[in-house]
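Presented below, as C-alpha cells, is a lone chain in the form predicted on its own.
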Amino acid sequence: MDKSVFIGFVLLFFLACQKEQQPPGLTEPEPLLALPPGFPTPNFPADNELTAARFALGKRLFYDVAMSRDSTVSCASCHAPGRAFSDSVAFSSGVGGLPGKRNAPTLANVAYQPYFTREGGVPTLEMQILVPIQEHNEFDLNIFLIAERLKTDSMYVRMSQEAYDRDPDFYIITRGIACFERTLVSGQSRFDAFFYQGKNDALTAAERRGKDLFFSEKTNCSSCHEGFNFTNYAFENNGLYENYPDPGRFRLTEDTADIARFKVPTLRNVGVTEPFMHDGSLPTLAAVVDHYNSGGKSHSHKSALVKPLGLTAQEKADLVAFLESLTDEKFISNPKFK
C-alpha cells in the first residue's frame, strides 16, 4: 500500500473515533423543548413555531423590567423559576408596589392550557401577554410604548430581526414571550418516575398511600385534578368562602351561574407554589388538605365533590407527602430557563 494512502486511512480512522467519543465533562445540549414520557407535544401556532432565535428573544423579554412603566417589574418578578414560575406571596407587587388582584399561578405546562386567566377569558398565550402589560397594578404600560423602548436597543433590534424578520413591535413581544413560555414543560417529578417511567422505588410508602387516596373515590381529588397535567381546566367552586369578594368567572360571562367559579389549577410542582387558592389565602398544603377534609363553606355553586372526607391525621399527612412528590426539581433549577 502506498505510504500516503496508508497515513490518510489512519487519520480518517482516528477522526472517526474522536467523533464518537464524548469529551469528558461535556454533555449533549438540552433541546429547547424537552418532552417527558407521557406528555403530548404542545401546539405551537403556525406563525410562532419554536426556533432558537425566538426562544432567546422571548426569554430576554420575560426577564426585562423594560416591560413595566417604571422599569421595576418583569414577568419573572411574579413568576420565579425556583417556585415553578409562581410567586411566594398572596398578591404580587406591580409598579409602585401596588398589589395584584389574584395569586400568580405557575407557568409550568402553560403550553397545554386551553384558555388563560382564572376566568378563562383569554384564548391564546400570545393574547395573555397583553394582560399584565395593561393592568394598572402590574406593568401599567402600553405595548406600543414598550416597542419604542426596545427599538432604542440594538440588541433587541438584531434579535427581533433574527427571530421574526421585523423590528421590535407588538408582534414580536407577544410572540416571543409566548414562544419561550411554551417550552416551560415540567414532568420529571418523582411521581413521574414512578408512574410514567416504571421506577417502583421512586415514591416512599407514605407517598404511595397518598397517591392511592388522591385517586380514590373517598377524596375525589383526581375528578378535577386529572390527566398528565393534574387539571380538567373546568370552572368550579370549592367552598372557600360563603361570600366571595372576587366574582370569578362571572367577571367574564356576567352569568350568575358563574359567580365564584374559578379555573381548576394544575397541581404540578404544588409543593413549591404556596400560598394557594385564587387569592393565596391558604399558606400550606396541610391547610389545603384541611380545607377539603372539612367539606368547605356553604355556597350555592359549590361542587358536589367537595364534602367532608373524614380523613385521619395519617391520611392527611400521606396526601401532603404525595402532593410534594409532584415537585420537578430539574425543572425549577434548570439553567435553560434562567
Second form
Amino acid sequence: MDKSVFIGFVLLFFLACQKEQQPPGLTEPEPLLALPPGFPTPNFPADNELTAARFALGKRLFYDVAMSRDSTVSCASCHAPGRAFSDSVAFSSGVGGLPGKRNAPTLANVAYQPYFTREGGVPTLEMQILVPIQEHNEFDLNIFLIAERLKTDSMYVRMSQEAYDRDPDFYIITRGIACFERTLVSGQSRFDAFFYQGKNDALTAAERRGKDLFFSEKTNCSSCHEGFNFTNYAFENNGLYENYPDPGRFRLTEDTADIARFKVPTLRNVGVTEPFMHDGSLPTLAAVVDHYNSGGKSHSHKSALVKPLGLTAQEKADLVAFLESLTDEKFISNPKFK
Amino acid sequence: MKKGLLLLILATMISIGNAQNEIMLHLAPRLGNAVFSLNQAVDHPGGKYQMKYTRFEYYISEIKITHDGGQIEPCTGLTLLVRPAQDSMYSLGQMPGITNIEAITFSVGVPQSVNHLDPASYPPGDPLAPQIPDMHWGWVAGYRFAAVEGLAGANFSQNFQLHALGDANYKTQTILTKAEQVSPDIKMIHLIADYQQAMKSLNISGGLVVHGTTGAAVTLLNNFQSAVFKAESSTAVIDQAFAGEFEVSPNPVRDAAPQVNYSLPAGEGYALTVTDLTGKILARKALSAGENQSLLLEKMPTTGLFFVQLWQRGSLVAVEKLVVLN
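Since the one above is the form predicted on its own, can you give the form predicted together with the partner chain too?
Following is the full complex, with the preceding chain placed first.
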C-alpha cells in the first residue's frame, strides 16, 4: 500500500467517525420555534405567521439602537439574552439615561402571555411593541421616524420585502419584533427534564424538596405560579408595601379594587432575572422567599394566599434551590437568539 | 350671478334622485369670530388671559345623518381625524337616498369597539393608523380622542397639554342643520367649530399637563360635546344687485384648474380675487366688462373651501364658494 492510499484510508476513517459524532456544523439547523415537551404551540396571528425571513428581520430590529431617539438603546438593552431577556437593574435606562418606572420583565415564553405590561392593558404582542417606542424614558420616538431610518438601509429594505412584501414601515416593525419574540420559548431547564421528561436524577435532593414545598398547600406558591409557564396571569397584590408608589393595574382601570395589583410574572429562569418584583426592590431569590415567608406587609388588596409560612432555614434554602432549577441554560446561551 | 345661481338650482333639482350624492362635512374652524390657526393669540373663554394653540387634533366617529323625515343613515366604519390647521372638509361618503338633511350626529373620539384594536393593522394614511405626532397611546392600547396643546399665561410662558381619552368619555351629540347643495352631486353640511370653546372652564393660566381619562381631560371632551360645534346660521353667498353673470366651473373641482365664466355689465374697475378660508388672497386679476368671457384659474393648492370673489371699484358684488377636492 503506498503512502497516499494509506492516508486516504485514514481520512475515510476519521470522516466516518465524525459522521457518527455529528459535529455542530453538520447538524440539522434548530427549528425557528423549538417546543419543549409539555408546551403548547403559541398562537401566531394570521397576519404574522412565523417564517425565517420574519424571524431574521425581527431579530435584527430587536438588537437595533435605531429604534431609540438618540440611537443609544434597543429592545435588547433592557432584555438581555443572558438574563433570559430581562435586565440586571431595578429600572433600566432609556434615552438620555432616563430611568424606567418598572423592572424589565423576562421575555421568556412571552408568546403565551394573554396581555402585556404589568397592568395588562395591551392585548397583543404586536401592540406591545408600540409601548417602549413611545415612552419618553424608553425609546421616545415616533414609529414613522424609525421606519424612515430603516428605509435608508438597503439591508432592511430587502429584509422587509422578503418578510412582509413591503418597505420598512410601522407594520413590519411591530410584526417583525413580535414574530421574533414569540420564538423565545424556554422550557429546557433541569426542572423540565425532571417533570416533563421523567429524568429523576435531573434535580438534586434539595431541589426536589423545594419543588414539593413550592407545589404544596403550605406555601401556595403554585396557586398563582401555575402551569407550564409558572403563572396564572392574574393581577394580585403580594403585600410588598403598605403604601405603593406605583398604583399598579389601577393606573389602567381606575378601579380602586385594582390599586397595587400587578400581573403575576412567570418564574421561568428566575435564577437569572434578579432583581425581583415590579420595582426590582428584592435583589435575590432568598429575599423573595423571605418576603413570602414573612407574610408580607398589610394591604387591603393583599392576596389571602400571602401569609406567614413559618419556613425553616432549610426549607427556604430548598425553595431557592428549586427556583434556580428553573433556569434554562440552553435558552439563555442559544446563539439562535443572539 | 343670478343666472348662474338659477342654473345651479336647476342643476340641483335635476340631480335629485341621481345615484351620485356625496355628503360632505365642512367644519368651519374658528377661534371665536376669527378663523382658526395655530399660534394665533386668542382670549381664553373666561376672558381673563390669552392663549394660543400649537397642536389641535381630534377624532370624529359614528357619524349619522338624519334626513327626509327622521330617517337615519350611518356613515358605517368612518372615522375622521380632524386637524383644523390642515383641513376642514371631509367626505362622509355617497348616500344616494338622502334628499333633505335635518341633523348630524357624531362623537368626538373613537368608539370602544375600535379603540383598543391594533393601529398598525390599518393601511398607512388611515386615520386610525399610527400618526405623527402620535394619536395612539401604547400602554393603554387606546387612542387620544383629542390632543390639544398650546401656551397661555404671562407672555405665553405656560405650557398646556391635554390628551383626552377613555371609553367612558366617548359622548354623542346631535346638531340640527341643513345642507348646502354645492353641486348637483354634493351636499355640504356646514358646522361652525369654535375651538376657542374647547378650553371653556379649564384654567390653563398656570400651565396644565393632563394625559388621561379624568379631570381636565373629561372637561375638554365635555366641551367638545357641548360648546365647540354649532350649525352655521347662514350658508348664503353674497348676492347683491349685480346684473352680470359669474360662475366657477367645475365646482367642486377635482384635480384640475377651475374656470371662471362671466359676463360683466358696462363699467370699470372689475377685479377677481381667490381667497382661502382665512381670507388670504391667493390670486388677483383685473377683469374687463363684456359678455361671455372666461378665465382659467390655476389649480388650487389643497383640498378645501375657497372663495372666488368679484369686485367692482373695491366693493364686493359677488362671491362663489369653490370646493376643491384634490
